[in-house]
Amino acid sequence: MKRIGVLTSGGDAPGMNAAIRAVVRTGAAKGIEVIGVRRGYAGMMDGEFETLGPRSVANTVQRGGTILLTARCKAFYTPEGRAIGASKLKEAGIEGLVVIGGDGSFHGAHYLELEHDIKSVGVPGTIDNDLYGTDYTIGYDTAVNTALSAIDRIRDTAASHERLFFIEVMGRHAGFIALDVGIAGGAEEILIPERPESLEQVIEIVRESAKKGKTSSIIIVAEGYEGGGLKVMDTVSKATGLDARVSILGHVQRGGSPTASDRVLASRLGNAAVIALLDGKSDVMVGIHAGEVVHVPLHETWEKKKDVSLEMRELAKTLAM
């Protein structure tokens, strides 16, 4: 294998640039030419390729976002779209592909290999941390710390005004961010889609907190819980009569300079992806389990479910007394 491609796809995540950098510099160290595919699968279909060398990725490890840009491409969900993308790769002499993204991106990589024999390795890049087969995904640690910083500031306001705050964090289908920031931020309750309390239970929890003498409370809401923070706040406020506000952190959690943990994780996995391709491994994701690099079949990353820790859920409830 003499020439490989690298792309970022789907939602951006802090640390993607560190992963790109690792792919490029590992390739250079191994005598492999690395081609950057701009704008993900959409750019692949348009033939948006550029040669990347060690200097191309200088001063990028600390940058958020992705220097290769990213996009969601509905056309690539079709066999016809994938055929166009595969033909562009083959015309450019690209023999293997490193795909940095989430499960949607991995679907594309899997079918490229299945239908067109394009050897692909996935690198988990998503702030949600919801991919099966890896303990952590690139961007998750940064997103948690970004959200926690905002929650610490909101708590000051909540205490000053003796007010109930509902803070919505990202996690449409997964409560990993909500659970970690809730515990670290001392939240009174954490609402996640995996184990949703009913709104009636949430109302009772708030009432009990008030009876205990709490003059302010922070409740973390994953965006996938019961329609999100705004709906929960409105329902609970009307039922309890308490002064309540909602803060939706939104896409701020995706931006910013990646933490040291995300930079190291991205560097390890970018390097491991190139090594995997050179070792003849493909149709796999490189992940981290118990501190070691693992190789997980791509289809398992979406066919198997990664669940939140029951121990962490119980810890959150215990500490919220």
The other form holds:
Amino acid sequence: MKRIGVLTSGGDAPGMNAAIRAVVRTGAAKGIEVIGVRRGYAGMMDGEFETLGPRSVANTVQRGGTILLTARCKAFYTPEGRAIGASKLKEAGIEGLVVIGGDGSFHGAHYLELEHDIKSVGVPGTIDNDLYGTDYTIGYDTAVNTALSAIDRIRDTAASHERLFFIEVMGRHAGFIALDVGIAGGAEEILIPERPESLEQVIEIVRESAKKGKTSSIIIVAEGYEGGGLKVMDTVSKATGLDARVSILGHVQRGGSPTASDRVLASRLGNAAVIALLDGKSDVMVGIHAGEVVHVPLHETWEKKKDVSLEMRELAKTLAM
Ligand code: F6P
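Please show me the structure of the same protein in the form predicted together with 6-O-phosphono-beta-D-fructofuranose, now that we have looked at it in the form predicted on its own.
Below is the entire complex, every chain and molecule, led by the chain shown above.
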């Protein structure tokens, strides 16, 4: 293999630039040319390619977002869209591809190989941490820390006004961010889609909490839980008559400079992706498990489910007394 492409796709995540940098510099070290594909699969279909050398990625390791830009590309879910993308890659002499993104991006890479024999390796980049086969995804640690610092601030107001706060965090259909920030932020309750308490139970929990003498409470709501924070706040405050507020943290969780942990993870996985391609591996994701780099078939990353830890759920309940 002499020329490979790299792209970011789906939601941006802090650390994606560190991963791009690792791909480009590992490629340079191994004597292969690295082509950046701009705007994910949408840019691939338009042939938006640029050669990246070691200097192209200077001063990017600490930057959030993605220098290659990203997109959610509906056309790439169709065989016609993928055929256009594949022909652009072939015209440019790109023999292999590193795809940095989440499960939607990995679907694209999987079918590109199946239908057009483009060898691809996935690098898990999403704040949601919802990919099977890797303990952590790039961007998750930063998003958790960003959300946590917002929650700490909201707690000041909750305590001063003796209020009940519902704080909605991202995570799509998964509760990983919610569980971590809930434990680290000392939340009274954490509502996640994986093991949902009913809204009736939540109302009961809030009533019990008031009886115990708690004058303020923080309840973390994963966006995938029962219609999100707004709905939960509305139902609970109507039922209890308590003065409640909702705060939806939203896209603030996606931005910002990556933590050290995300930069190191991204550097390791970007490097591992290029080595995997050169070793003849493809249709796999490089992930991290128990501190070691692992290779997981792409289809397993969405077919198998990474579950939240039961032990963490129990811990959160015990500590919220
Ligand atoms: O996958 C990352 C993520 O931020 C999710 O947590 C969230 O549900 C979604 O993307 C939001 O997507 P968009 O920025 O396209 O609205």
